[in-house]
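Presented as structure tokens, the chain that follows is alone, the form predicted on its own.
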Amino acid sequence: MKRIDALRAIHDDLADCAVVTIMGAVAAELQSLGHRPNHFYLQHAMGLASSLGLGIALSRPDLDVVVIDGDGSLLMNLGGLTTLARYQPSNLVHIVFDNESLLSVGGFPTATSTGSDLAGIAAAAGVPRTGTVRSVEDFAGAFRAARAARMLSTIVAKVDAVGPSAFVTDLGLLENRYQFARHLRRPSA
């Protein structure tokens, strides 16, 4: 599947969610579908994004929170899954698509490609819903299973090492943190 599609099919179901990306081409496909000031692009911190997403997740429970990362930015921090498992916030979502490489910073294979598990890292770290999907449907019903459980989640979904030509967005960051903080400053519906 293309990570595009699989964002493509989410995107409506984010609208009330508190967004947080990593950099590269997970926040350029994002942003392309449609900017909300509730999406983050996290840029130049990769590995952070589920560091992030979990101190949103703890300061404001009353609103759901979806983290997506790519496996390159959760191999750089697999200790943030034993973080999450400690607190296992039930209002946060962790996507982790999974494209078998560095394809923002160049292509370089990661671990996954000679057979790293990572829903298995997630679920042996303590992360109590896990799994693994490679289809836009299945990806789709388990993000969709994911927030009805109201339990910490970690989807990997299985991607094509394609991304959009320019890995960038064109929202400037301090007007995207400013969004972003005035978003979460709002009281949930």
Contents of the next structure:
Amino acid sequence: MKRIDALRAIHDDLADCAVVTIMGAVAAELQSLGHRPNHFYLQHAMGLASSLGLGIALSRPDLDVVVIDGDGSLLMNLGGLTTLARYQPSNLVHIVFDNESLLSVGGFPTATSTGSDLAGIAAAAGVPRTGTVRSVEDFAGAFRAARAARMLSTIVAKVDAVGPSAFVTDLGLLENRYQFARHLRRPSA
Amino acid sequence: MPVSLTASSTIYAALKASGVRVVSALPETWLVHLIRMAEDDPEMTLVRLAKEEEGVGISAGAHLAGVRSAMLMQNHGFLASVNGIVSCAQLYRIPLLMLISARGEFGERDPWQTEGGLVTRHVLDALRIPVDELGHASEVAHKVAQAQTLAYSASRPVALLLTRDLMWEEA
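Now show me the form predicted together with the partner chain; what you just gave was the form predicted on its own.
All chains and molecules follow, beginning with the one already shown.
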């Protein structure tokens, strides 16, 4: 499965969520499918997207939060899985696109390429719903089931190590940050 | 335990008064009362971390969602958080109130704390993080309020160092 096809399959579903992504290919691909003010692309601070999503989820239980993580980023903050599991926000779905590669910096293999199982690690950390999917159909189904379950879920989606040719978009980092914050704080949100 | 309950209560009250409703923390001896106060307070969300850098993400998320937060950590936890501070809180202009226990300064008896005490202020300065210290209970409320005001007006991290004179009562 290609990550962009997986993103396309849930793009409509994301319209009413607070979406936090990691940097690089994921951020560029989601923007190419259609940026919205409810998308925040954490363009550095590798590992902290899940923590940032947890901060939103705990601060605003009325919002549905979707974190779009990657294998390289999650491996930098495995302890954060135990924090997610400790608080188990029912309004957070944690997607991990696992291409077994640090694609953005030349495709060096991550530890998932040698057998580390991120869904297994999440389950062992105490995340109540976890799973690994390998097709776009299974991914979209798992995402919708996770939202409907109202229970913290980590979905690991195995994807090809391919991405866009460029990662920089015309959306400024601070423009994105202020737009996102305004969106979350709007009276109707 | 000779960690000052009085000073901890004063600091906690100042955090509440400055609007803090989310506290992320990793335990260390000087912080035990503060963490228990946050845990026992139904108006406060306490996030117990595995590593301090996570707290930068928690605070960034809370801020973007419109909630004031603070981090409680030892200076070694601050040192462990530096990339998150730079590439999340500073890059994205997040007001971030950090209360850092200043271990390893005069009076420190634990040999393992002594190296961190030598570098903490230098690292804060190198990161251009405004810093003040809480040395006496009488200045806590004012300095916490002032630190929070600057964090918000500058949209940047700020630090308050919790000193031994404030936090520790010799038995």
